[in-house]
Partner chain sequence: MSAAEYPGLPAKPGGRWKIWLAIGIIAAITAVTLAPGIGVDFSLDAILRNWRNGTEKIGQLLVPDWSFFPRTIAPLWETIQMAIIASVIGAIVSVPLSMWAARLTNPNPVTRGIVRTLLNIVRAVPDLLYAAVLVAMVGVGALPGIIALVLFNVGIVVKLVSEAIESGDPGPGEAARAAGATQTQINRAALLPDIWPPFINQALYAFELNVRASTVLGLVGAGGLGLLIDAVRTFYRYDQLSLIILEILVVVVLIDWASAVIRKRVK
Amino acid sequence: MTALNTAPRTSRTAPARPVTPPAKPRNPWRVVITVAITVAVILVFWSVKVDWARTVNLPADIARYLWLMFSNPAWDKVPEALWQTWRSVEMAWVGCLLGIVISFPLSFLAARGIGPAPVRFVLRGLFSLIRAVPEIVIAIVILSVTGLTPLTGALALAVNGIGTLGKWGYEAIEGVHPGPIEAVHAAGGSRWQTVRWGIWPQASPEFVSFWLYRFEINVRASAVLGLIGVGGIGDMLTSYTQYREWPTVGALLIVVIIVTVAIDLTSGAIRRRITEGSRVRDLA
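Chain shown above in sequence, structure on its own - the form predicted on its own:
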């Protein structure tokens, strides 16, 4: 009897061929759009008349004006600067309150699931249109009715705030968790009860945060609106800059920077406290 050959057989496997990924399809429109944008940027860049010879001396000029403004500021103008800054803050506050009062109900009507589709379409288009127009342009339009008064600046800030607060508001409403809303529906709640108990408790921290942030924006924008003569620290800055009283301009800028930074830090701390508190309640 012959012995069986029990030696293990070795199987030979062919080496794996490298897999080449398929070629990425080319999009000719992407190339056309890229070339068009590049050409447009180049044309815009060259159409701007820039005196390149003066740009060489730009750092030295900036240093000279900074020295004129801050080497010996006119501290005697600080009380008047504080008063004008307070008027700018008042302008920002009134504009923020008016924007909140008007945009708050419109945000709910523009939110999906609350307002009807035609109303949502009109309101969202209105918010976009308002955001496209700067505050200073709105102030120039209102100027013909109200005149050169702080009310003009407050109304311009309020109109622009309606566009931003309205958009932020309906986005916050649409981003809430659907669980509480479904619970109110299951309990037979009306639309008002759904908004009151299902949406508002979740969206209220974001609303308050947006309102505070809009106030910060208004404080900075109110100084710019003063350039057209509606009052505030911007009007004072324009006057002294035209007369080239650089020590006074330096004192005004110091006051503006300190007040603006203080408001930003305070508002930012409150906003963080509100948002962090809402997150803790959600986790609990």
Given for the second form:
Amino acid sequence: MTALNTAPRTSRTAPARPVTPPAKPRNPWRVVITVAITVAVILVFWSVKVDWARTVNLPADIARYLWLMFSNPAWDKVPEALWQTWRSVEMAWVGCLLGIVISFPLSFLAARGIGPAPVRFVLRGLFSLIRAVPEIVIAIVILSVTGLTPLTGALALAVNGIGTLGKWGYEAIEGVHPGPIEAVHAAGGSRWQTVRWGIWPQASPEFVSFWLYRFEINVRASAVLGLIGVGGIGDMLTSYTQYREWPTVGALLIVVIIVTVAIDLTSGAIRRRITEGSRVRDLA
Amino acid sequence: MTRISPETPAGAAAAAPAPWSIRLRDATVRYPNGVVGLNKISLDIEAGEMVSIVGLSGSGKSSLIRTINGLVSLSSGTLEVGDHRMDLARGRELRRLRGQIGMIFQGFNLAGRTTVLNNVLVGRLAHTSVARTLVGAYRPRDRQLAYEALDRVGMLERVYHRAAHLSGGQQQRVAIARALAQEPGIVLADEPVASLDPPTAHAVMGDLRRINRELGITVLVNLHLLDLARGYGNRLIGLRAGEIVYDGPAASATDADFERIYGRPIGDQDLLGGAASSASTASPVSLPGEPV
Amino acid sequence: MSAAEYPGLPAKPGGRWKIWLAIGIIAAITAVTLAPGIGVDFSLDAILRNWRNGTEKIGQLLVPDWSFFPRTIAPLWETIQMAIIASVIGAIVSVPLSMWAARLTNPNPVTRGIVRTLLNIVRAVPDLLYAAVLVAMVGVGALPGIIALVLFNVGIVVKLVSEAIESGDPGPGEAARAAGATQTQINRAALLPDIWPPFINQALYAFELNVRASTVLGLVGAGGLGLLIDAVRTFYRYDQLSLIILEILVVVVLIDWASAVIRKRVK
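Just the form predicted on its own so far, so send over the form predicted together with the partner chain.
Now the full complex is given, and it begins with the chain already shown.
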């Protein structure tokens, strides 16, 4: 049967027989769900306590404040800002290290095939519990013992880090190729020999990569922790925001942005080296 | 053979383009990395021809196909399609010309997650305003052209299927329908059957031949398998290192000619094998030299 | 030396020094961050001083003040409203921005560079700092919170989606270009269909993050549960804080579950 046998040229503008496509399949559930979600979203927009009419002036307002902040930033505050940023980065670093040290063994215990099932279950529950609570709330809980010091910030970041690093860790361990593990089993290796020589060589680049990524996250989070008074750039920024010293706020934001972007770029470059290095090793 | 003169019917076919000729003069393509794709090629292809282009990978056959619709631009020389200087066309004019040239790819290049219909309507984009495209409101005439094109390749039943759910051969037919929906003067095909199994490959090649015979469209097909090149083309062009080393009737090209094009003895890997399947047996005329 | 271990053993490859250098740098930074005066102060006397009082407070966490529940309903609802609104606005804004930021959908290096640089800057500032500054600009309430979340949202979604676009198949776009389409048409008709699933995925992921983030924005006056957190912490009512944390947990788990269900359907 040839599909191409209708008189060609004429049919292009005036088809001899109009081609009718088969009936379009309809999925009523799809329509219902789409309508339901749209209505829900509209209701949320309508019910929230926001004066949407005010948003008309918003772009102009924000432009005015941006001008106040960045037209003439208070450069004399930069040395102090850099010092406070350093304190934030310290919190991030110490919190990251603590998080790594604690989460590292836990992520192995939480991985299928290594930890016993009850331990695995408890640890996974703990990880997701921690991840659900924002760092700043953890910090508020911890500060009742440690007081308003950078240590509180570091500990809060460490706790939060256990949640994320632990999860990424056991996922990475469970994601390795089973071949090398079988090989170690076949050679009579014990459980921990399997971890060391079957799993770790494959998972190590990933681990290092997300340790670095966690540090990037911590750098941002540590600036936020300053808001509750544990020190660092966030502390300084909220004070000057409350005084409405816009040129200083502008200068502080510039410092935050430059330091964060610089750390991101460095860490990102190292991560790329590590993961691409691992790919080369895989091919070899 | 039912080749119909492009001028019919009077008036009504104003929108339908005539098949286009292709004229290359001293055409050179040099890529930014220094690789020469085409080296001073001069070539005339008449409107309505069916041409097989053969050569090893890297011989320049992909460069040639891509040059003709401006996906690759000439470093020097001239290119005319129909009455238009393709090499000088830019922006809107370039898009208008591309709109008259259908292209078929080795990897089908369908958007897998949307329907067959939406994929075929991509062929109408050059005739559709950006505003209409954004909301997906194609004109009824464009839809009608898409249905017709799908009907021609026997895929109308699948119009609302997701492209990714089709087999390779079906996907390539949808891709052919996309090219036909453009109402093209030329159809270019870049290794259209290299990802397909032999029976499907013959079916798709048969479709291309029927496009050429029944719609009169100029068809250029890149191939690396010599039995397909011999069996489905009327004319055969051999490329090697960016230069034309053979140009003659496809049916009478000998194995020695192919060895000259490939620069090595030919063997089984250069043949697809398998009899031309339903697609070509269904066509009214069988060409001499068709694979048996 | 190796010759003594085994005849013909090749010398150990070089390059181990890089690992030792990395360890040295990490140790040095750690030493500085823990040094007295310029580092995180690990002095234990504050902890010892607060210990009794602190453990008592943390003990309160174990007995939530259920009678506080009615007062938390309105702020909790506002938190969810803020997250939903910011996610919807953020998702809509992210579609064109993602396409501007990816090479496949925007071949122009100048505009692509501008969009990417702006987004890197937007991403460098954490959501709570945005909220703190915005509260000073537009006043307390849900509005500064929503704006802060939108910025946060756009930063994440555009980065992840533009990366998904770059790693996608250029074929359909090439086919549309060959058929004479403009870049906008290529993006809409040939590339958007295949971008859609990763886009929905990342938008949902951003929504999950938004729910977490929106619970604390009130700490700087940007509306939602955070306002209550700020109030109860001033009075050290850890039994009430405990209830709030429980509510955050429930909401986050529910939203994650709902978004997982939707994700599965989109695939």
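Positions refer to the first chain, counted from 1. Model, not experiment: these values are computed from the prediction. Here, rigid core means the biggest group of C-alpha atoms that superpose within 1.5 Å across both forms.
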Taking the rigid core as the reference frame, tell me whether Q242 has a CA displacement of 2 angstroms or more between these two forms.
no
Using the rigid core as the reference frame, would you say I33 shifts its C-alpha by 2 Å or more between these two forms?
yes
Could you tell me whether the Cα atom of I257 shifts by at least 2 Å between these two forms after core superposition?
no
